[in-house]
Amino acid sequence: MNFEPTEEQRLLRESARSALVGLCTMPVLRKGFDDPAKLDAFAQALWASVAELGWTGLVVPEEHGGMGLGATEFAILHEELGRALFTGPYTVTAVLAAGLLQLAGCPASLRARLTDIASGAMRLALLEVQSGERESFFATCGHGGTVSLGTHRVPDAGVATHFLLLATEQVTSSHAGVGRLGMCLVDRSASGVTVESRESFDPTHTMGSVTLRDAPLDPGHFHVTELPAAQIARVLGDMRLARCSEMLGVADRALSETVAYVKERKQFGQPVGSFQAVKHKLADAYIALENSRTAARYAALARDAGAADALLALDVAEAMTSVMGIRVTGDCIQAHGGMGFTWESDMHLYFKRARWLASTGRGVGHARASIASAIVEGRVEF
């Protein structure tokens, strides 16, 4: 498997990095920290810009106005989004929703919304239905009508035009079993939908409490299906892969800025980067970053190639990048000394984004358990 990016992939990375330098700047992000409405307004303006660049249609098929690219490309783009601390519901809309709407059996009315995703007209925030609400939700999605759910904390709720309500469950227990998936789209402006702003751990993302009380479902915009569990896992895994790639960008940017800082900051007449305690810690951080980058890139290539170990590779990537991101950004704070702990330093923002990303996946424990199960069941060859 060739890990070297193609010429088109290199151009995507270069163009994305160049564009984000001007679009998503730290001073503008900081202006929204004390006022979520300002940050939401900035995220909406930012969304319009990335839609013009065609990024919202990256994985949408060409017949729906997209580019029809694969996991390797959205992984590359997410690294750059992480470097810029991009704000907005890009991953949920352009990766997760775009993938779900291409699943087998998805009705034409839902699949048609791919055009709205590609054009940037639709911004989706994810509301995952909890276990106690699933049965009633599946019944609602199977027959339409209205949906009622308790209050959920939803990232980027203030930016969304619609909410993607999603529920999955395993129907059979075997690895190659069947899963049930239910999803629907709810217009944020519909009756029965309440959104209240909440404080977010990551100040570069806004958070909202969303409550649904007899919120109407648009006709044809709901769906329940049973599919091979592995097929559902692959689509849901695309968001996990995107988060892993974003973590790489966050850690890479934090480490790059820290290396530049320790080269300039002097103590006892010497750059602090020349001290063993500092340079060895940053060298270890670099090794951890590169090892995680290799794991994430293999996971993306395996996903595109339809490799048998694609899901296992994703578990490995998630386990590695989650631990790495928190460790590297934390070490970068330490390398900045007392300045790293101040509000004026950007290092705490990278650390908080890393912590937030690590909390949005299935978790390190779940990923490691999946890897262990694959070994015990003989699905891994050494």
Given for the second form:
Amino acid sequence: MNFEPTEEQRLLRESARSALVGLCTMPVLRKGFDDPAKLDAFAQALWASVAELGWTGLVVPEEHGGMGLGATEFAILHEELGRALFTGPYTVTAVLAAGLLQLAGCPASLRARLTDIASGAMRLALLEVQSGERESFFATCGHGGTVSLGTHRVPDAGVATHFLLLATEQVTSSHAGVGRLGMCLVDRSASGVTVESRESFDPTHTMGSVTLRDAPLDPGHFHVTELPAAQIARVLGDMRLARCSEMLGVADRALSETVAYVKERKQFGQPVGSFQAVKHKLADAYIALENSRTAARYAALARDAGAADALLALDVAEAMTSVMGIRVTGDCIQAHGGMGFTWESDMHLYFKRARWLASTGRGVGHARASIASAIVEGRVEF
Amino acid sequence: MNPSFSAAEEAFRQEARIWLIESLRSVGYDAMSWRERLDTDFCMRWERHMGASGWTGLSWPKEYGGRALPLVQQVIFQEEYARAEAPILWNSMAHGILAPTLMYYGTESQKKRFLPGILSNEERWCQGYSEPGAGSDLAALATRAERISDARGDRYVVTGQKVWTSVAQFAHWCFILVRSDPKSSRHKGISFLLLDMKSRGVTVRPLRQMTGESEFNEVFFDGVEVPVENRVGEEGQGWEIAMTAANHERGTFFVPMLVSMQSELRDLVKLARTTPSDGRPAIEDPLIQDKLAQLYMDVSVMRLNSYRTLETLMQGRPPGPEASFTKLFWSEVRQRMLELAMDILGPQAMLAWTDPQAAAGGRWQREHLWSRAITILAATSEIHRNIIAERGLGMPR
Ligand SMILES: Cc1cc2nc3c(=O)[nH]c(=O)nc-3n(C[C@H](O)[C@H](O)[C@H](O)COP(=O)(O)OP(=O)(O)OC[C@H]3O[C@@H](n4cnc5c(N)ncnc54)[C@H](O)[C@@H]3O)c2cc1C
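Starting from the form predicted on its own shown above, please give the structure in the form predicted in complex with the partner chain.
Complete assembly follows, chain above in first position.
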């Protein structure tokens, strides 16, 4: 086990950090806050830049033009994306979709799109098909034709070239059971696809409402299969891991900016950072952050090693990181006083991104319940 | 997934495990109840047995009778020791704090005189730092040491009082901080002495603790003579020595506690499975399940953190505020864990741990009470948060 990054991983982090300092700055992001079209345009330009750096192909195999790296690497990159409040559907495209297209049994016609993911030509936003529409969706993924789906709230819809429609369900109920997975890729400009811009809680992402009415499916771009549930969970888990890592970056930046602020800001003739109530709050934030860092790093290492406890480790990382991110960024607002409540301060941006990240997943309750059932069923080692 | 150890390290683990299993079996440990295992005489005998068998001083250089083992193997031994649920080590302050201090600051004759007794555990030590007026603010200590030089020799005469002194009633020696310069204040003018507990003028008065036991004491010094050759370091260097020693104490000191906490959590899950609540096992209660999930998260991350810290230490990089971080997190999680034990016990928790009918021999009630001490001893949680903020985050003092 290596908590310390390897030399290559350290370089990845450093180059990502310095690239993002130039590519994704607060002033530019802020220009898009009142005009989603501007933010989308910026996200597209940003996408082209990171594609040139090879990031869109980070986990895509080399034969499809990617770098063929693993979870440890995409986790590190996501920490940096979080620090920069990166905007765009990076995680859905470069982690989730890239993982789905590499699953066993994925048809060659779909898998070939990995090349477009790696090159940066394809940007995917996610529509998760909910239970009411799932059965008919699975059928559509089997025979093709056209697809219809009720309105979905889709982050980064305005930046996407395609939509990834995805449904999964458990076929047998036991932990080590079988799962069904249906997916298709729909061109954003296909007939029957409407995208309406919405206002996003996180101003550094845009949000759209997407509806599909008899949208035609391209031949070879749909697929339904049954796989061991663990394999499906692993691919979906990669997106969860990426979100955890992004959360670390968000919290880390918020905390370091807050520490710098409380050293400067004076009240009662002394820096507010010398008051113990402030110190203890930030000391606790630091502990929560470092604990989450350990948990997320381990989840990535376990994932790459194919360890038996990889999914449990991910539940731990997710449950910990979500709570940590919201709490730390909230406490950072508090430590800034009135300044923290202003639009001008960046603190609300970290706070909103943290909440946004926590809300994209299945939620803390789900992860905690999953840990609890592992304990109850005797699947954990002490 | 576990960290990978080299073949040599695994072989060492095997050797340690076998030695522990066989020696514990030879003293009848398996058949002993949890309560019997706490017995002071038994624990002290066991400790001497460890010394005689060469399983102490693992980190010490060979010239002092140690085994000069690398850090990883020391940690492996501590892991195995905790996993075997082997007896409490009463002389741990001598090994954790004093021995490294003597090796660094002591004279050759002090090392010759005192290290063998620690190694064999024939001589037990207590730590005389805290006083009624000096707890968190240790630099306020007032116990005086007056230097006298006459025909009877060069010596200090110690007068004052220490308090909360653990195991003083069983100790042969005390390493003590005293104010050797009466005109000094705060960190200056403090010296580090080795004081024979059999000296005339030493009175030990055990204090009853909230568990009903007496582990710590008041210790009174009334004109106690300490030869100058029993001063460690220079006169007035005591503060620096104590702070350096604290880093030793906080270094790998908590590894065994983390491991024991894993076994404790395992036992807690068992308790939840076997304790009925409303006619069903307590583990079926969703609130208890959720609390177990939280503890599992905390205990796992604590173990992983310790490996992360170990990696830092092994790369020779200076540790950051990890020691404060670990102690603080460990103590607060353990308190929560034992609160949960009491929740699980339900009405059974109403029996005192000393009652013969108490569940599991009273283990959970006693540990629960004891857990209130761990956020106070070895610097309170508040002090550790200060350290993390000031040294970890660089916030103003
Ligand atoms: C079981 C046990 C065993 C012990 N064994 C030993 C031993 O063997 N040898 C030995 O020398 N000592 C020993 N101690 C003493 C221990 O080190 C002290 O109790 C500890 O340092 C706290 O000091 P105090 O008790 O005087 O509390 P105080 O310092 O009076 O603290 C009271 C409260 O005020 C808070 N406080 C104090 N200063 C600050 C600050 N600057 N910022 C914020 N909050 C603050 C504390 O956190 C605490 O909550 C032992 C203690 C216990 C409980």
